[in-house]
Amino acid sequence: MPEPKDTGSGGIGVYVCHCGTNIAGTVDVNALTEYAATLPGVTVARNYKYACSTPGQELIKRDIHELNLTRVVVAACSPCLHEKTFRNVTSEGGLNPYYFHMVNLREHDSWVHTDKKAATEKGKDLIRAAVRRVRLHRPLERKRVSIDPNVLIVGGGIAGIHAALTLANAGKHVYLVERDATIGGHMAMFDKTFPTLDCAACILTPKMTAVKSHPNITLWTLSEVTQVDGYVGNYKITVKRKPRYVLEDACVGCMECIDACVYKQAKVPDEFNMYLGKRKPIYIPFPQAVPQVVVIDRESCIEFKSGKCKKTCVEVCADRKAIDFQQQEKTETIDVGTIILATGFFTFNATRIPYYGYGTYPNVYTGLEVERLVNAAGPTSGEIILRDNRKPKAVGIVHCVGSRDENTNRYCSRVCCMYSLKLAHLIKEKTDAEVFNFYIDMRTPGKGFEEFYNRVAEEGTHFIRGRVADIYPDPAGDGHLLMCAEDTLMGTVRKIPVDMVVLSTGLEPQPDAQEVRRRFHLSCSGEGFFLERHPKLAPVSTFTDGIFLAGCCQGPKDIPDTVAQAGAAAAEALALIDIGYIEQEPYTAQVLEEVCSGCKTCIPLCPYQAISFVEEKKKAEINEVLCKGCGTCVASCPSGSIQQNLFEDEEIFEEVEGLLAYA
C-alpha cells in the first residue's frame, strides 16, 4: 500500500478497492493510487483489497480523524451495493455523509473492458472527475417522515391472507381489499397441493376464517383501489366498494334465499368452477367462501333485468332483511403508512395456441378446469366426467403451454411440471386411465419434488420428452383425439390417441397489471410482473418506498414460496411501522421561484406526482417527501429553474471537465 501523500491540513482522501480480482484483475490499482495522490487537493490516496470490509472501513475513518480529511472518494464497485456503506463510514468519521462520492470502477470499467492498460487509463479519468466533483459537494441532511401504523393489502389470495394475519397478529391494523366476492384466490380452486397432496381447502379455510374474525383486519370484498395519493408513511387510499345487494352484517349464510330463488334450475355459468357448472343469480361462490355471505349477480337477476321478479328471496329473508336491491356503490377513503400488493396471477389463455384445440375440441381442458373437476365441491362432485359424458381411459397432459415459448412467454412458470404431476396422480387415482405427460424438461427442484416425480412414475404414468406439435380428432372415430409429438428420447414421432387432453397453462401477469402499477407508481419487468427493487437483496421491496410485493404479482412461484414472500413483505412493513419513521434521501429537486415561469412542463412528466402548481404564486412546487430524485423535471425545465441536491449544474460540469481531462 503506498504511503499517503500529505498536502497539509484537510483535503480529499481517495481509496481504491481491489474487490478481489473483480477490479484488480483488469485495472492496475497501484497505478490508480499513485495517480490519485498527484491530483490537486488530495491529501491521501490508498488502495485496499476489500474496502467494504471492517478493516477497510476503519482505515477510512482513521484517516478522516488523523489527516483531517474534508472529502472522501471511494473507487470500488456499484453505488447500488455500497454507497450507503461508505456514506455511513464518512458520517462515523465525523463528516457529513454527502461529502462522500463513489466511483464505480467495477461495472463501469473492469467488467466492461479486457485491455488492462486502457482500463487503467479510464479509471484515472473516473477518479480525476470524482475528485473535482466532490470539492463542490454541500452538506445535506436526511429528513424523517412519520409512519402511519395502518397497512393496506391489495389481494386476498394466500399471499394477502398470510401477510394480513402476520401483521394483524403483531397488533397492526390491516385493510385487506379483494375485488372478488370472497378471499382465497386461486388456491381456493385447487383440490390438492403438491408434493404432499394436502387438501387445499383444509389448509386454506382456517386462515380465511381467521382473517374474517380477526379484530385487527378490516376485510372488504368486491372492492378495488381506485386512487393512491400521498407518500411512504402517509398514503391516502380511495377504495371503490361494489354493491353485493346483500347486507353483510345481516346475512348469516343460511342460503335459504338461494333455494327460494325463482330460478328453479341453476342456469348461469359458474365462474368459480371455470364455467364447467351452473349457478343461480343469487349464489355463494363456493361452500367455504369468506365472507360467508351470498351475492346477487346483477347481470342475470330478473329483478334487475325486468323488475318483474316475485322476490321470493326477499320473502324468506323477511326476518333479517339482509337483501337490499337498492344498495349502491360507495367509496371509502383510508389512511395507511405501508402497502403490500398481492394481486396474484392470470392463467395463460390456451386459445392463443390454436393447434392444441382448446375451445375447438370439447375434451381439451386447462389444468385449472381439471382442478375443479377433481374437487369434491366442483361441478361433478369430484368425478372426472368429460363434456360428452364419458369417463376418460387415456389422458394426455401437455407441459409448458404458454411458457418457455418464443411465441408466447419465454420464461418458465415454475409450477407447471409439478401441478402436471399432481394432476397425473389424481386422474390416475380417480379413473385408472392411462396418462401420458409430454414435457420439454422435467423441473422438480423443490423440497420433496423429486420424490413426488418418482412416485408418479412408479404409478405407471408415461413420460414423453417432446413438444406436442398438433392435436386433432382421430380419423378412426370413437371420440379420440390424436396427440402428435416427437419423442426426443426414442428419436421418433409418436401419435397417441387419448380421450382427454389437459393443457398445463403457465402463469401470466394480471391483465390490468399495467394499470395497477401506474396507480401505485411502480415499474414492471419485461414479462409484465411488478418489478422488485433488487432481485437478490430486496426481492419484496419496490422503488416506491413503503410499497412491497408478495406472491405471483412479482413473478411465478408455488404456494410455499408465495407464503414465504408474503411473510417477508409483512416483516418489511412491520419494520417501518415499528421504527415509526423513515429517513428520506436528500437528493431531491427544488424549484427556484424567482426563475420559474409557471409553464407547468414539469408537472405531467414527474413519475411520482411530486410536483404541483400553486395558483397563488403561479409557480410549480415540489413535495420533497414524494420526490425520488430521478431528475426528470430538472432535465425538462425550459427555464432551468429546477435544481437537484447532489446533482447541481456546477457539480456535473466540474465532473465532466475532469472526465475530459481539462486542466
Ligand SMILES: Cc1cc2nc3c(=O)[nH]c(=O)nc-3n(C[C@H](O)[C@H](O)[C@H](O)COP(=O)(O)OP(=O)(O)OC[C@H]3O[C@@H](n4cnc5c(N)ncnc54)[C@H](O)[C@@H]3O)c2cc1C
The other form holds:
Amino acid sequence: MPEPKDTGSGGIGVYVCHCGTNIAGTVDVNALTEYAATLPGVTVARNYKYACSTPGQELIKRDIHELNLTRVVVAACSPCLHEKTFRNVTSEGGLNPYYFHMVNLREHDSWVHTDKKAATEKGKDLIRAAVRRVRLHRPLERKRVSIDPNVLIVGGGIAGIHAALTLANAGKHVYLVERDATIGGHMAMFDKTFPTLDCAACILTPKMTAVKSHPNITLWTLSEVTQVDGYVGNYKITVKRKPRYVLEDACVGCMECIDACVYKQAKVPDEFNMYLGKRKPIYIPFPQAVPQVVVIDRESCIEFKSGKCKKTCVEVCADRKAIDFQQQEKTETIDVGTIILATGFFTFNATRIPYYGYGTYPNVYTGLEVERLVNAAGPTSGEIILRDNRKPKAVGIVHCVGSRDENTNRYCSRVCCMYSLKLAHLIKEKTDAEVFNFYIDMRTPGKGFEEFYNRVAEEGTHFIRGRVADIYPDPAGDGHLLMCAEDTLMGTVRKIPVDMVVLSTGLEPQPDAQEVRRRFHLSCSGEGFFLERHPKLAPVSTFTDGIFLAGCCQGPKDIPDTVAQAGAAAAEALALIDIGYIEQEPYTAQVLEEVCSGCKTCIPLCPYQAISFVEEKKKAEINEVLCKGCGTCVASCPSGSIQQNLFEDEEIFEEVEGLLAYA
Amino acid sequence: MPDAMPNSSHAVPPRVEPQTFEPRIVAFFCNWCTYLAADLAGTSRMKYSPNVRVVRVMCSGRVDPQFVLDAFAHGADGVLIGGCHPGDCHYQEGNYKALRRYRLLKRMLRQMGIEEDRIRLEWISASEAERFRWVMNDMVEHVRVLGPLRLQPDEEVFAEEEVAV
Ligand SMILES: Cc1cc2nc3c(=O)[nH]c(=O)nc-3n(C[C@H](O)[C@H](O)[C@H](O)COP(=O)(O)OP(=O)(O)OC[C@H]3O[C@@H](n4cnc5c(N)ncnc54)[C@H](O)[C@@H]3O)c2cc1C
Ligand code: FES
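Please show me the structure of the same protein in the form predicted in complex with the named molecule, now that we have looked at it in the form predicted alone.
Every chain and every other molecule in the complex is listed next, the one we just looked at coming first.
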C-alpha cells in the first residue's frame, strides 16, 4: 500500500462550532477545544459561534495561511449540511479540499443527548477519531461528468405540466411521461379552484394544449417508466408505452367514432367522473383532454372481447385509418440528464373509516366525487343530483377524513379545509341547501384563504367544531342521514339530519409510490411521500443527484404551491444543464496492481459491472467512470488490494481506533 | 430513556466499574439511510443513550469484518452496523453483501467467545428516526447487561492478527 501522506509533526487545525446554543448548550465547547489542542498533530484548536458564517470561514482560511496548516477538522453540524462548505473553505485556504474531515457534533450529539458531561465526552471521542483519520487523507480530485440537456418529467398533473413548459420555454427538450390517457391530473377534475374560484379548466387547458403543441416537448401518455439506469447527467430511461388502439398521428379528434360505436348507450362506468357517469368503450376522458385522441378500452370493447364486432368506429374513421386493433405495447429508451418526478397523490380511501358509511349509504360522497358533480362538464352537467335522483336540501361536509387521525394518517392534508369551504360555497350556490361543515380546526393559512373562509361563513354555511363520530340513516325514516358530532364549542352532542354527506378525504402517496421510489433510487418520508434532500434548504432536490421533485408527490399542497415547486424543480434542472457538467465525489475504488492476486472475488460483486479482469496482467481493473463508490468490492477483497478514496482501510481503522482510544 | 451517565455533580467514577458500566459502542452507518435516520433523530431532538459513536461509510457493503474485529480489539463492547432496508440500498445490493458477511462474522465471533448481542446489523431507513432511537437504546441496554467485553490476552493477539491479515 502506498505510504499515506506524511503530515509532518503537526499542521491540523480543529474548529469547534457553537452553532449558537445548538451545540454549546449541551456540549462544553471550551473543554472540547482545550482537549483537541492536546491531541498529537494538532497545531491549533479554536471554537467559534458560527463556523459556517463568513468570519468563521475566514478564520479557518487565515489559520491555514498563517499557521501553515495541512489538515482541517470542523466539529459542527451534520456533514450532509456543511461538508461541502468547509471543503470549499479548505480549498480556498490553499489545501486540497479533501484534507478535511467533519465531525457531526450537533445532529449526532448535542441535539440527542441531555447530559452535558456525556455529550462532551462523546464529542471528544469523535474529534479524536477525526484528527487521527484526517492525517491519512490524500489529495483527491472531483471528476466532472457532462450533463445531457434532455429532461424526463414523470407525471402530467399541473406540477409536471408547469415544469415541462418552463424547461421547454428555456429551450430544453422534455420527455413528459404520463400514465393516464390524458395529462391534467387532479386539477382537470375540478370546476373551480379555491380561494379565487377561478375556473379550473380555463386556467389549466391552455397549458395542456401548450404542452402538446410545444416543439420541445415529447408527450407520451399511457406510458410508464420501467427502468432507470445511469447517473446524474447521463440517465438511460426505459419507458413502456401501452397501446391506445388509436394512432395518435392519424386521429384528428373528431370523435365521430364515439357516436358510431355499436354501443348506442354509454354503459361503462367512467373513471374520470369517479364512476358517477358512463362512457363507451371508445372514449375521450373529458372534452379538453390532451392529446385530443380517443382511446379504446380493451376490457369493454366487443372487438377485443369476441372479435366479432361490426367495427362501425373503423367505418366512420374511413381513410383516416386511425383505429388500430393490432397496436402493441412499445418500449422506448431515452437518454436524459435530469429527472423531475411529479407523480402527485391519491385520495384517502374513505371505506377505511366504516362509521362514515361510504360505500354503504349511497348519499355519502367523497370530495373528489362532488368535484365532478359540481363540474359543468361532469356527469350531471353541474347539477347536484343525488344517487337517488333527489336534490339535497341539507348537506354535511366532514373535514379531515383520513387526516390528523392516529388511526389513519397523522399529518394534515393541507388542502381539505379549503376545498371543503369551496364545496360548501359551490353547493350552496347551486342548490341553496343548508350546508354544515364539521371541522376539527379550521386551517386556512394561505394568501386570501382566511378571507375566503369569512366569505363562506357570511354566505350562511354553518360551522360545527367537532369530529363526526357516526353517520347513519335517520330512524324517522325520511331518507335522511343523521350526522352525530360533539360540538366542542357548545359542549353538546349534535345530530344533524342531512340528505347528502361529503367526506373531505385527505391526500395520500400514490399506491405505487414505493415501487416508483425504488426505481428512481429515492427515499420516502414516514408517510410515504418522496423525501426531499432538506426540508428547508433543498425542498425540491433529492438525495440522488439530478432527480428533483414537484407537487404532491413530495407532500400534500395546493395548486399555487405545486406550481411554485414545479418552477423551482425546473430551475434546479436548468442550473445543472446550463453549467453543463456536475462535479462528482471522488469516492471511487482502485485496484493496487502490485497486491492484486487476480482471484476475481470482486468481479461479480460490483452492481455496476465496473470491474473487469485483465487477462494479460491477471489482475482486476476498475473502470472509474462506472464505479459509484459503494466500497463493496473493497470490503470483500481477500488481499486488501482494493482501495476506496476517502474510505481507505487505514483511514477507517484510524477512525475506529481513535474513537476508542480514551484515556 | 434510562439516565445514561452519572450525574455530573458527582466525581466521575472509573469507566468500567460494574454498577456504572457504560458500554462503548461503535456503529458503522451507511450514508444514505441509517446515517440520515441518525440526522433526522437529531433534527427531531429525540433523546437516546450517548454510548454510540458513529463511523460513516458510503454503504453497509463497505463494512469489512476487519473493522468490526478492530473495534473489539480496541475496546468496543459492541458494534452496530446500519444499512438500508433490503431492496433500498443506494448501490442496489451492498446491504445483501453486508448481511452475508455479517452472518459469517457472527459465527466467527462466537468461536472467539464474543457474545451474540455484541454485534448487530439493522436496516434503518432515512425516515425511521423513531426506530433508530429505539435500536440505539436497545443495543446499549443489551450490551450493558453483558458487561464489559474482556478479550483473553491471546484473543486480543488473535484479533490483532486478524486485522493485520
Ligand atoms: C377534492 C380536492 C379538491 C382540491 N381543490 C383544490 C383547489 O380548489 N385549489 C387548489 O389550489 N388545490 C386543490 N386541491 C389540491 C390539488 O389537487 C393539488 O395541489 C394538485 O392537483 C397537485 O398537482 P400534482 O401535479 O402534484 O398531482 P396530480 O394532480 O395528482 O397529478 C399527478 C399526475 O401524475 C400521473 N402519474 C402518477 N404516477 C405516475 C407514474 N408512475 N408514471 C406516470 N405518470 C404518473 C397521474 O396520472 C397524474 O396525471 C384539491 C385536492 C382535492 C383532493
Ligand atoms: S447505501 Fe445504505 S446499505 Fe447500501
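Basically, rigid core = biggest C-alpha set you can superpose within 1.5 Å across the two forms. Fair warning: this is a prediction, and the values are worked out from it, not measured in the lab. Numbering follows the first chain given and starts at 1.
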Quiz prompt | Rigid core fit then F543 CA moved by 2 Å or more between the two forms | solution = no
Self-check item: Displaced residue check between the two forms: D405, CA, 2 Å or over, core reference
Solution: no
Quiz item: Does the distance between the two CA positions of H214 reach 2 Å or more between the two forms, the core being superposed?
Solution: no
Quiz item: Core overlaid, C602 C-alpha shift between the two forms, how many Å?
Solution: 8.5
